[in-house]
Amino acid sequence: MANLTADDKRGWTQNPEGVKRDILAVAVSEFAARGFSRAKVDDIVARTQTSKRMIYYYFGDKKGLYTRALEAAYLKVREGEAALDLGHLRPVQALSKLVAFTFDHHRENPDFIRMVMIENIHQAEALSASETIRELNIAAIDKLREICERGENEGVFRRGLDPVALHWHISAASFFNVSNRPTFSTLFGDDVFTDDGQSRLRIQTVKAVLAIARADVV
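How about this chain only, in the form predicted alone?
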């Protein structure tokens, strides 16, 4: 465990959770921009009101900090989903709202997309070791499964819907919209990335997922 200075301990005891949130927010930004190898703890320290000692005290080492930053990035999207309060909505409306939220969240949080891209480059090494992320994503699938089951029971969704496959479809369009913007816009122009273009894509993405789920769509 790192030895803390008097200033470190003062920050820790006064607002430990705030200090950790500040560190993790900056860490997500740094790792997303530079990747694990090129990101430097010193740069994270420079952007926070803390010290390297305190970072190591909280997170152990650079790898521990990266893993916690990845968990924080996933937690943000899952907390956003939980706040949607979909249980009182009819299944079609609930699914529509979830798809639209995912599209908007990914568009507004490119650092999350970059963190996931980095994890894919590294064969999901940190993700596979994180029980926290697995639990967060189990909860996300459970929420989608509940919507699917309600839709099947009401006869508006086709029977046998796989919530994991449906999650794949939702994630694929929303993720690609951010991850492949540089190459897509270079090849085909920026029209789909204007506000109007994104609004159309958002509507089309919702309709596409509903077409997969709806019982009356052949």
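Just so we're on the same page, rigid core means the largest C-alpha set that superposes within 1.5 Å between forms. Numbering follows the first chain given and starts at 1. For clarity, every value in this text was computed on a predicted model and none was experimentally measured. What changes on going to the form predicted together with a further copy of the same chain:
Once both forms are fitted on their rigid core, the CA atom of residue 193 lies less than 2 Å apart between these two forms. The two forms, fitted on the rigid core, differ between these two forms by 2 Å or more at the CA of residue 43. Hinge motion between these two forms is captured by two rigid parts, the smaller swinging by 15° against the larger on C-alpha superposition.
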Contents of the next structure:
Number of protein chains: 2
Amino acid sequence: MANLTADDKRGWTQNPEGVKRDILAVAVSEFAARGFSRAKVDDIVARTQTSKRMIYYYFGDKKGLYTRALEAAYLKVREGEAALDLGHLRPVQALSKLVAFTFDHHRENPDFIRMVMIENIHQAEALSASETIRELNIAAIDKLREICERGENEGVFRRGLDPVALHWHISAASFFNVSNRPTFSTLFGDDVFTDDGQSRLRIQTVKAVLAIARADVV
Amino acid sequence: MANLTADDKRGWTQNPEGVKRDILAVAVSEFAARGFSRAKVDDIVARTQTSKRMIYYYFGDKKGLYTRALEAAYLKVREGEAALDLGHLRPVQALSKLVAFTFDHHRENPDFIRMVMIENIHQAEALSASETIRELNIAAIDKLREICERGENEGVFRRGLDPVALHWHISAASFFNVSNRPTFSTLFGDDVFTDDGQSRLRIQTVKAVLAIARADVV
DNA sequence: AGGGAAATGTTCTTGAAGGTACATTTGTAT
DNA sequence: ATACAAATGTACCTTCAAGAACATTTCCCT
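Having displayed the form predicted alone, please output the structure of the form predicted together with a further copy of the same chain.
After this comes the whole thing, all chains and molecules, with the earlier chain placed first.
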């Protein structure tokens, strides 16, 4: 029963890649929803077309599956980011667009956010071990660094602007917006999470980041 | 062996309040460090002067202990905030001070931050059930609301400024700074977490929030 | 002083969940 | 067509950890 594409009249068909994809997709969703310990291998398998056996066959153990799921989540998100083209925009516009995009992109990928939350709870143990992910993120910041350089050269951004610090600010808002929604809305209501509220927050976040970057803001 | 204050020559002395405090303090630290499922009741008890029996006697079950630990963490942090006096400052200075204070205060209370992270992973289940905590937070935002009103009246802040949205921005930076340190430093290095880096981030965060609030920023 | 309630110590039970053993089928190379 | 490796199915085992049972001591009230 390990076939995802079609046929199964009798017995089963081998489909290693399909099985792996199937398991990984469910694992991301399950780990993201419940965290490492609360996610149960049996539950993951139940949402799969395959058997528990295959998880251990392909991923070794629960920890191995988790690590691969984390990588898969990063890969998917970074792929989405790669589509963004900012090269033709002036620095201020490019930065504004990057912030707004990141804000929306994080909103659209709650599973990714939650995987990162879980990693942080676990002191980034699995993340540290993954060379793959480190490379992905270096690429992610290069885009921002290029904008900073152009902005400085044109004199519209402060000199000595640190792209990493800027990335920190952009991430903080965009990440917190998703990660802390449960507690925040419980304590302060849902207003900032309505469409209008989110739209206001996005604008404010752009303004806040520009205030840090621009040379003409006191 | 359940005495925290002094004597134990033979047998033991009853000390209900001390025992509860002892358990709660360890529970906060343990839950914050490992999350709900990975925190083990036996481990908590091991760091305590009491026995497992007492946890179930006073807190019912693990979940009950967790809820009380969450409340304890909130209480402690909100107490620290209450010490902050802003009434005599002009709005811009008051807001600046509040932001800088929050930034530092979150840094100094990583256990609280981590408890909130865990709550968010768990969809704020325990938080929703706690009336106590809700009240604490309403009080927390009143201070900010008062600053906003004064600032609007003096014409230095925009009209229609939403204190909750402002709180969102302040929290986002201050919270993310602690919550995402493990993954962020793994991916982008420790620079922003050195004393100098943190000092720069704090200044930038103040500037960013002011840019949102002030009437004279484009 | 003594009796009942509150607090604490000690030991055991049990279920869930991660992981393994063993068996079988499918695909592929010669 | 056959033999071997890869892929999958099924059933079981083991351990860990939450919580309960049972026993004892301390405190307070009259």
